[in-house]
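Here's a solo chain for you in structure tokens, the form predicted alone.
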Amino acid sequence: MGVMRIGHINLRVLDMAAALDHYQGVLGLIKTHEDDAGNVYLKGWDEWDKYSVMLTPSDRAGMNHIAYKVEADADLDVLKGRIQDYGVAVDDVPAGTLTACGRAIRFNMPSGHEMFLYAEKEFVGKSVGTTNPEPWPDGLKGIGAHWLDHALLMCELNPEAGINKVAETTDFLMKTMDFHLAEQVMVGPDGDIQAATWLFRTSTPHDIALVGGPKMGLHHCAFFLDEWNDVLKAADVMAKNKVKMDVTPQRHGITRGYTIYFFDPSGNRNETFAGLGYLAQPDMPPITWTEDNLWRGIFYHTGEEAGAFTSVYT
């Protein structure tokens, strides 16, 4: 019973030619709609539902809303009854107003960013099929992610005005939905206030990220690949379609992902995450990650500051 998984993430884009060119091209992904509004709608080849990530034409960048699937119709009023319960908001949303969805609920999580849960979405397949499917389909553009993985949200962290927006929203999640908490990050003078969680419901270290900022917005959406050398075959490809990286591969400390940092054409931080990391399981006790060892969480290599990593985001 519950939330499933992420399901779909809707980004602001400035040119959607530039953008298409980016997503299709480098990243790989398929063009399975576009509707009257602009709005285009892209899926990972190994993924079934219609779409996990949608553009929309906007003249400024970042993130409008994220939406996780649940596994049932009925989780829909029970979840939110509980989100309702615990004191958030919520809106039913009629069937279609997400494109190729059923009914959703609609509410603002403690952060501030829009969140949508929904059972239902239009099942167009895998490119490989469900019968004797081979490993890979043939014809892959780009870098060739199999599918959306996660999203880490910024969050409103001040502890001298006593707002910690990663905390609350963190609490949120796993007392509504029931979010697990695989690592943290603990800061400050007596190493008590959470600045960075990571939550998961799959069995994957996240499904969710929560970090602390200035104010709230979107760090990143991430593309699954399988492995190491998946990672730097896509570094070649970014850097023969001249995308500006954010950060070159290396691996996390937290999460123990194989990773790279890189920019869409509208300024929207992406991520190709590989590796499973570790089997995140309900009963695993939490990770914590020190303030002192922050950025060897961050970056496992070199243990070090990687420039605006942690204050440019949209």
The other form holds:
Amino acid sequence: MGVMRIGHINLRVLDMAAALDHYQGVLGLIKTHEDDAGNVYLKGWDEWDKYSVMLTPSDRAGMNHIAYKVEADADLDVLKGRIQDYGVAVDDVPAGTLTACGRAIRFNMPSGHEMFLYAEKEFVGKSVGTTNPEPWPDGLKGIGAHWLDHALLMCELNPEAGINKVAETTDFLMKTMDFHLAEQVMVGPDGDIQAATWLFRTSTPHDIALVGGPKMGLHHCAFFLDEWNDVLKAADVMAKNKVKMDVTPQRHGITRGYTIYFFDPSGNRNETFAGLGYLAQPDMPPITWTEDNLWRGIFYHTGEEAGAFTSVYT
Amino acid sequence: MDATGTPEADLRFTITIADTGETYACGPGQSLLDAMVALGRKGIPSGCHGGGCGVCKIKVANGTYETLTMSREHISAEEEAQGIVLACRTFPRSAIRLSVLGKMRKAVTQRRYGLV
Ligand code: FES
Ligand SMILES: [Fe+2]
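For comparison with the form predicted alone, please write out the form predicted together with the partner chain.
The complete assembly is shown below, putting the previous chain first.
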């Protein structure tokens, strides 16, 4: 019962045509719907629900909301109660308000980010079907990403002013929705300030990550690839298409994932993320990275800040 | 942008970063930021190259240009009217003299807590 996985992310884009060239042509997502307001909905070939990415035309970049799918309709009532008891206001959202979804609940996490939980979304199916499927479909464009894997949200962190939205939001996700802590970064003179966390509900090391920064925002959303060779190929596709890469193929110490950071045409950071990392389970002891090893945690090979990890986000 | 071999393809404007005196060449189909980065030059902070993050904010002192949509989070309508733009969304139509407004957050704040 409870939260199963990330359901979708709603990104704001400055130029829909350029965004579609990127999300369809480069990432290889498949457009499944466009609504009257001009929002475009896409899914990965290996996803079965109608969409995992919703693009909204806007005059600014960033994320409008993030949504997670729960297992059963009744979970929405249980989770609503737990979130309200925690002290966070929850709105009931009628079916259809989230396009192609059943009823939902809506709230702002302590970090300020808007989150929805829903139990039902229209079924479309994987591109390879469910009967004697091929391992991958023909006709994929670009990278051919499998699915939306996770998002990393920037949360306000200002220890001198007593503000730590990373720690607050981590506590909220763990206590209300039973997210489990896979890894954390602890900083400060006494190593007691939780500056970043990686949390899971599935059996992979993270379904959401929180990192401290000057203000709240979206750091990146990540799309899944099978393995390291796919990461290299993805980088080639990006270079061919002159996609602005922030960090070329590399390994994260944290989660052990193989990564590329790059930007969509509106400046929202994307990631292609490959590998299981490791089997994450509720009884796994959380991993801690200390401040002196922070950058080895984030970029394992170089051990230093690459690209513009903490200063550039939307 | 124009790779057809027409005279336009050879057109290059001189861009001057007033802060450092650095100059570089930029064609009409290249953004001011892309051209700087492609030549290995420094001066304007380089981030998302998509008009979303705001680090490449500049003020054009003189010269003409065209822009693509820039995030209102970082460039207000009033600023835009005063020649304050994002270098990654700005394409020259003449020689340009600019000054740098955007700063990488890490360069201006001392980090005491690893990430902030
Ligand atoms: S580099 Fe991000 S707005 Fe220009
Ligand atoms: Fe990630």
